[in-house]
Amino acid sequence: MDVAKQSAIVTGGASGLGRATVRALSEAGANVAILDLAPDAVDVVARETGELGIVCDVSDEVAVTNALDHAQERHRVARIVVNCAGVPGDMRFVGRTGPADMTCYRKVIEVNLLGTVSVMSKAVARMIDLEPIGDDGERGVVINTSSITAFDGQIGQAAYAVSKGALAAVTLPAAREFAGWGVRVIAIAPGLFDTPMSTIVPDRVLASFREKPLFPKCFGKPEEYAELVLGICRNAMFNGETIRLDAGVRLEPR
């Protein structure tokens, strides 16, 4: 798909991976709707890029529908949807104070997993009525953000790893379901990236990371995630897969 002049939606678009993705899509000529929970950050990115900012909590179904309506009124139905919205979930199944706090656990699942599925399903329901484009008859592409914790979940990631593992599991059945309409679904599983969420990574994990046999020996840049997003949009053979973007790192149990 040629990204230029296409309508796009990026959740979590006001920081980290999402912010870099908004910039990359905008510079490639797409019309982007920036969905994020933080009003001030949304305004900043909207002013920086000239794109449409919409305050939205992806765990709120009504808010998601309203945001998609707003984006559609300004830009038409989106053919490109990138889900970057997410929250950390640093907890154990059984910690020092007892079993996991299910209120906190549920919040991680509601945002990371259910929020992503909500945006994806509601966006694709609109995509399938679009006219197909290109030689392949494509109607759209959805790119969800999983994590290497989906495969290398560490002790203390009781909620986060589960939410991201579920997103990896969603990819193939969604791609198969939407194939008849010409809509692709891909997940990216980033490793350690230089984003606001990386500030909570313990020092011992960082020290261990630098000793591992990987290349390059550094955190990924959000722009490198965004470059992969553009590549996936442009190459129709990307479908039904979770792609690790991690420099070859494998996480230790703790």
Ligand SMILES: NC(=O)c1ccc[n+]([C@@H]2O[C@H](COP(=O)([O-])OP(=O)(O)OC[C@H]3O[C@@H](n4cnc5c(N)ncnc54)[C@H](O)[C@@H]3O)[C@@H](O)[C@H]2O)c1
Given for the second form:
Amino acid sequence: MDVAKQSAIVTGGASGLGRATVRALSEAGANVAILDLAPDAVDVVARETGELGIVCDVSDEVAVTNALDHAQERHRVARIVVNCAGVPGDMRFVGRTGPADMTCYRKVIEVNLLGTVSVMSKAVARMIDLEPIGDDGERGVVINTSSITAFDGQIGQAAYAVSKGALAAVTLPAAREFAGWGVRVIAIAPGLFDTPMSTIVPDRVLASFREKPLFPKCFGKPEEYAELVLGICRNAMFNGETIRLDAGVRLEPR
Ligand SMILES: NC(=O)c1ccc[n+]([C@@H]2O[C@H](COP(=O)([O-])OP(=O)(O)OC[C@H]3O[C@@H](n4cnc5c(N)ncnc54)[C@H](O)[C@@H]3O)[C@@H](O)[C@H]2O)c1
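Show the other one: the form predicted in complex with the ligand, since we just had the form predicted alone.
Zooming out: every chain and molecule, the one shown earlier first.
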């Protein structure tokens, strides 16, 4: 799909991987709606890119529907949906004080998994009425953000790894379900990327993480994630797969 002039939605677009994706899509000529929980940060990215900022909690179904209405009124129905909104959540199945607190567990699942699936389902339900475009008769593409923790979950990632593993598992059944409409679904599983989310890790742990990738031995740049998003949009052979973007890193148990 040629990205220029397409309508696009990026959740979590006010920071990190989402922000770089908003910039890349905008520079490639797409009309982007930035959906994010953080009002000030949404304003900053909307102003710096000239794109549409919408404050929206992806775990709130009514808010998602309203945000998609708003984006559609301004830009028409989106053919490109990139789900980056996500939260970390360090916890163990059995902690010092006993079994996992389900409140924390629920929060991570609600945002990372249910928020992503909710945006995908609601956006694709609109996409299927669009005219097919290009030689392949494509209607749209959804890119969800999983994580290498889907495969290499470490101790303490009881909730986060489950939420991201489920997003990897969602990819194939969703791609199969939407294929008849010409809609593709792909998940990106980033390794360690330099974003505000990674700064919550203590410096000592961060330093050791920088040594873990095979090559290059550094954190990924958000622009490298955004570049893959553009490649996936443009190349219709990407479908039904979770792509590790991780410089060959494999995480140990802790
Ligand atoms: N940074 C990494 O190393 C890394 C690695 C693997 C996966 N990821 C995943 O990539 C995605 C982006 O992460 P990032 O590193 O850019 O983090 P980030 O914290 O910089 O950005 C996340 C954005 O999501 C928004 N957000 C959080 N909860 C939301 C909600 N309920 N509704 C709407 N927006 C919400 C935040 O306001 C923020 O702007 C996340 O899903 C994260 O789990 C990141």
